[in-house]
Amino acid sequence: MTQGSLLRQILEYENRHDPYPLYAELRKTPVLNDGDGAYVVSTYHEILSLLHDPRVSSDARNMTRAAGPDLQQQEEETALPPSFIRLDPPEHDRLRRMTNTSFGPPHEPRRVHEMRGELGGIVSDLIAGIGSTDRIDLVEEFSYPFPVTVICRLLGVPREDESRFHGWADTLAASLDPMPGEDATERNKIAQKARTELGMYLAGLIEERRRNPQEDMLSELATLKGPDGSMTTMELLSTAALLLIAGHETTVNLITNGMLTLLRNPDVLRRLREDPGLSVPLVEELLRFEPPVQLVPNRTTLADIEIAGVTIPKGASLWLVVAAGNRDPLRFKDPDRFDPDREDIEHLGFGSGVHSCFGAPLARQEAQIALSELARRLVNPRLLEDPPEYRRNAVLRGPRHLPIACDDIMP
C-alpha cells in the first residue's frame, strides 16, 4: 500500500464506519506527504505543535493551490466575508473577541451555565415526543433537532420562526454530506437559496435587535460598541452562520456518537443511568475515542516548518487528523479502549491554540445532559443496526441514522 492510497483509503465511504486502523496506519509516518501536494499529519504531539503553530494559517486566501484528494467538499458561494475560524491573528482575535463578550467568560461567565435548565427542558420535549419504542431513529428524532433548537435559543430566535430555522439546516446540512448519483449543481443551487433566505432572515433580526435590544447573544452583538468597535452587519451574519452550522453539526454528531458508543458498551451506560455525574468524565472520553471532527484539512504553512524530521515547505496544503492523534499510543495508554475513569484525558477533539472550538462549552453541556437524560429514561436500549449508516462527509464523521430500540420510556 502506497502512502498516497493510504490516505484515500481513509477517506472512502466504505471505511467510515471503522476508520480506526487505518489511522492507525497512518501514524507510522508521523508526515505523510501524499503525493498530491497534501502534508498530512496523524501523531499527537505533532498535531498539537502545529496547532499552536504561528506559521500556520487558516486563511484561504493564503492557499497558493489546493491539494490532497477530493473531500467533495465545495467552499460556500457566499457573499460574506470569512468567518473568524476561517482567518488568521489579528483579524481572527477581534472578531473572536468581540463575539467572546457575549457568550462566554470573562464577560458572560454564566452564560452557558444558566442555559441548563432550558436544554434539559428541551432535551425532555424531544424524548417525550419519541414515537414509537420499537424503532427510534435517533439521529432524526433526538440529535438532530436538539443542538439547532438549542442554537435559536441562543442567537433569540422567536419561537414561531424557529421550524424555519431548523429547514435551513436540514438544506445547508444536506450539502456537507452528498449522496452518491445526487446532482452536484442542483444541490448547490438549493443550498445556496437556502443560505440566502438565512441570510436574509438574520439580517432583518439584526436590525430588529438593534432597534429594540432583547436578553440575548445577537442582541448584545448587534448592539456592542468596546475596544474593538462594533461588528459590521456582514460580520455578524457571518458569525451568526457560523454559529448556527459549526454549532450544530458537530454536537448532533457527539451526542449520535456517544449513544452509539454507549450501547456498546453497556456496563458504562448502565453506570451512567445510576450516576449522572459519570456524564462530565464520559464526554471528555467520548471527545477523544470518536470525536465529531477527524480531520482538519486545508491550512497553509506560511513558512518553511520542520516536524518530525520532515521539511514542509511554505505554501503546503496541511491536513492535521485529529482523529488519528486522539489515539496515538505514544500519548495515551489503551487507546482503542473506552474508557469514562481515564485521568489524563487532554484530547484534540476541540482542537487547541487559538482556533480551539468556540462553542465547546456549550456542546460539552449539550452533550452530558442528552446522554444522561436517554441513558435515564430508555429502558434496556439497544441497537438495530451495527454498524450503523454513516454519514459520507469525511471531515465530520457519525452516523447518518441510529436505528434504536427500547422497552419504555421513563417520564
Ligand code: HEM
Contents of the next structure:
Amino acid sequence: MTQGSLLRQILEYENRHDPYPLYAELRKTPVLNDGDGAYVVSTYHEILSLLHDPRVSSDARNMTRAAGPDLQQQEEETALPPSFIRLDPPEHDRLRRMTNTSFGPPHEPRRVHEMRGELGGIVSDLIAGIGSTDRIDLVEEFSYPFPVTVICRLLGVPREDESRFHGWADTLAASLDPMPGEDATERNKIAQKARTELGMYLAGLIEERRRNPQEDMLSELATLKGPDGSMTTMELLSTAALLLIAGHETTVNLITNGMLTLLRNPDVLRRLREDPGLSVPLVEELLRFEPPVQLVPNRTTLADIEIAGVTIPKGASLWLVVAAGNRDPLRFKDPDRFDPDREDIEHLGFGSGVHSCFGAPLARQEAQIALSELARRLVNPRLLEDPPEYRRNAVLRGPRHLPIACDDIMP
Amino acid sequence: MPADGHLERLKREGRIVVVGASLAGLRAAETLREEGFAGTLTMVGDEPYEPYDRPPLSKGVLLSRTTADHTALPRRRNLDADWRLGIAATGLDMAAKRVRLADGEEIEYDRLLIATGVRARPWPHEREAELDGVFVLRTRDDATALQKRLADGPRRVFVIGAGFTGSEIASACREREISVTVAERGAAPLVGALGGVVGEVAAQLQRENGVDLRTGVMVTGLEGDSAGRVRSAHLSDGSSVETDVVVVSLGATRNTEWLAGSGLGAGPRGIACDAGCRAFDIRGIVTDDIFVAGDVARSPHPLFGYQFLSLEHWGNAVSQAETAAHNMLCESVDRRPHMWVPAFWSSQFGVNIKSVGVPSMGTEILISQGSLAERRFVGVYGYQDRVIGAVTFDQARWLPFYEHLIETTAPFPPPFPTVDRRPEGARPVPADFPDPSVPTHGPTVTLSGYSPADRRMTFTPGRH
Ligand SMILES: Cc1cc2nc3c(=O)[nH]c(=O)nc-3n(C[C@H](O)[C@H](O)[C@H](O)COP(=O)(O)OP(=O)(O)OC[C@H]3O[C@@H](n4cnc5c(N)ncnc54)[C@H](O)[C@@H]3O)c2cc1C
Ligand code: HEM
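Could you drop in the structure for the form predicted together with the named molecule? We only have the form predicted on its own so far.
After this comes the whole thing, all chains and molecules, with the earlier chain placed first.
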C-alpha cells in the first residue's frame, strides 16, 4: 500500500466505522509526508511533543503550503475575527484567559460545578421525551439536543429562543457533514445564512446583556473589565460562536460513542448501572478509545522541525492524528482494549498544550451524567444496528444515527 | 555464594534502614516494597510526625487554606515498616553496619538509605534568634506557629531573604493584607536561582503587591523589648523597621552532623554520591551498601558537565529516592543512574513560576516567548553556546519543549522563531547572576564541584 493511498483510505467514508486498523498502519511511519501536502503525525510521543512545540502555530495566517487532502472542514467564511482556537499567543492567551474568568477554575470554580444539577435536569427531560422504546435514535433524541441546550443555558440564551438556537446549530453541523451528491454551493449558502443569523442574534443578546446584565456567562463576558481589558463585541461574538461549535458535535459524539461502546461491552454497562462513579474513569477511557476529535488539522510550522528522523519544513501543515496516538502501543498497554480500569490514561482526546480543550471540565461532566443516567434508566438496552451509520466527517467522527431499543425506561 | 543468591536473600529477609522519614525516605521505602523487598524495614525520623509535604507550608498553610497537620504525604502503598519517629539517628558505624539512635539503641542494616534532608539556617545571633516572634520555616511545627501568628494580625512581618521561601512568605502576608518588609542582600528577589533579569521582574511583582522590598541591604541586628518580644530589625543602610514578626529565610543547612567521624563523605555541602545514589566515603571510594537521596545528596549530572549538584527540589527527592531504592536491591549491571533534569516550581503573588535545568549555570538569557513587562514569559538560559535551563512565569505549558532542548544540549541561542516572540526576544542578554563567590542565601540548586569527597570544602553560611 502506498502512503498517499493510506491517507486517502482513512478519509474514505467506507472506513469511517473502523479507522483503527488504518491508524495502526499509519503509525508505522510516525511522521508521514503525503507528497506535497500535510505532514501526518500518528504516534503518541511525537504528537504530544508537537502540541507543546512553540515552533508550531495555530494561526491560519501562517499557512503557506498546501494543506493536504480536503477534510471537508472548510474554514468558516464569516466577517468575524478568528476565535482563539485559531490564534497564537499572546492573542490566544488573552482571549482564553478572559473567557476563563467567567467559566472555570481557578476564577469561577462555581459555574461548571454548579451546572451539575442543571445538567441532570436536562438529561431527565430528554429521557422523559423519548418516544417508543422499540426504536430510539439516541443521536436525534438525546445526544444531539443535549449539548446545545447546555451551551444555551451556559451563555444565557433565553429559554424561548433555545429552539432557534438548535436550528442554527443543526444547520452548521450539517454543513460539516456533507451528503454525497449534495450541492456544495447550496449547502454553503444555507450554512452562511445560519451563521449570519446566529451572529446577529448573539450580537443583539450581547447588547441587551450589556445594558441589563444577568448571572450568565455572556453577561459576564460582555461587562468584563479585568487586567486584560475588555472583549470587543466582535471578539465576544467569535468566542460565543467558538463555544457553540467546539462544544457541540464533539460532545454529541462522545455520548454516542460512549453508548455504542457500552452496548458493545455489556459487562461495563452493568457495572456502570450499579456504580455511577465508574463514569469518571470510563469517560477518560472513552476519550482515549473513541475520541470525538480524531485529528487536529490546524497547525503550521514556523521553522524546520526535526522529529522522528524527519525534517518537517517551515510552513508545512500538520495533521496530528490524536486518535492514532491514543492507541499507540508504545504508550498504552493493550491499546485496542476498552478498559475503564486503566490507571495510566493521559489521552490526547482533548489535545494538549496551550490549546488543550477549554470546555473539558464541562464536556466531562456532560458525558459522565449522560452515560450514567442512560445506563441507570434504560432497561435492557440493545443495539439495533452494528456498526451504525456514521457521519461523513473524518475529523469529528461519530455515528449519524444510533438506533437502539430497550424494554422500559425507569423513572 | 552466587551473587544473585545473596540478593534473593536480601530481598527476602534483609534489613534495610532509612534515616530521614520525609519525602525521599517515604518514596524510597514504598519503592523498596514495590520492587519486592520483603525483609525488615525501619524508618528513623527525628520529627514526631508521619511523612508530610513541605511545599504547602509556605503556601496554603500560611493562608490558612489548610493546616499543617493536613499535609501528610499520600501513601502509594502499605509499607509494613517499623517506624522510629521522634528519634534522631546520632551516629553511623560503617564497619559494623549499625546506625546509632538518640535513645541509645543501635540498629543493624544490610542496606542503609540516608535521606536526612536539610534544615532552615537559623539567625546567626543566638540571643536574637530566640526572641519571641522570630521564626524560620521548614517544618510542620514552624508552619503552625507562623500561621497562628499571622492569623493574630501582626502590624508588620519582616522577612529576611528573598529566595523562593522568603518570597512565598511575603506573598502569603500580602494576600492576608498584612504589611510586610522584605530585606534582601542581593539586587533583587530570586537572583541566586534565576539571575538579575528575572529577579527584576520578581522585584516589580513584590512592589506592585505592596511589599516594602529593600534590596542590597543586610540585616545587622534584631531588637527585642523587655518582655523578650522582637520589636525591630536594623539594616546595614542605617535604617530600622518596626515589626512584630521576623521570618528568617536564609536558605538551608544539610543535616549531616550525625555522620561526623563515621568515615562517610558527608559534610556541610551534603553527602556525595555517585549517579547510582551510592555514598562515597571520605577517601572518595564508593560504598556499596549506603545510599543517599533527596535534599541532603549531591550527585554528578552528565548534562551539567558531571558537576555535583545539590538540588533542594521536591521532584528530585522523589526521583532520586526511587532510583536509590531500585539500586539498593539489584546487581550493578541492573542499576540505573539518577538522571533527572532539575525542575522546580513556586507560586507567589498569583504567578506560577517554574524552572527546568540549571538556570544558575547560565551566563545569558533569551526571552524566547512573551514579555518580561507583562510578567508572562519563557526565559531560556545559555551556557557555552548551549541551552542549560529555562524559566517560565505563567507559561508552564511550554516547559516540556525547553526541557527537551536541555536534554539534547541544543545550541544557544535557539536558532528558530517561535510563537509569541517579541522584540525583546531578538537576542540574548547577560543573565546577571551574582558573583558565585558571594553566597546568596537561597539558591535551590548548588553546583558543588567535581570531587566527591572534597576535603578542602569550606562552609560559607549566607550571613546577612
Ligand atoms: C516551606 C517550603 C516550601 C517548599 N516549596 C517547594 C516548591 O514549591 N517546589 C519544590 O520543588 N520544592 C519545594 N520545597 C523543597 C522540598 O520540600 C524538598 O525538596 C523536600 O522536602 C526534600 O525532601 P527530603 O526527604 O530529601 O528532605 P526533608 O524533607 O528535609 O526530610 C528530611 C527528614 O529527615 C529528618 N532528619 C534529619 N536529620 C535526622 C537524623 N539525624 N535522624 C533522623 N531524622 C533526621 C528531618 O527532620 C526531616 O524530617 C519546599 C521546602 C520548604 C521547606
Ligand atoms: C467531548 C467533547 C469535546 C472534545 C473531545 C473536545 C476536543 C477538543 C480538542 C482536541 C481541542 C484542541 C484543538 C486544537 O488543539 O487545535 C479542543 C479545543 C477547544 N474546545 Fe473542546 N472538546 C470537547 C468539548 C468542548 C466543549 C463542551 C466546549 C465548550 C464549552 C469546548 C470548547 C473548546 C474550545 C474553546 C477550544 C479551543 C481551545 C484553545 O484554542 O485554547 N470543547 N477541544
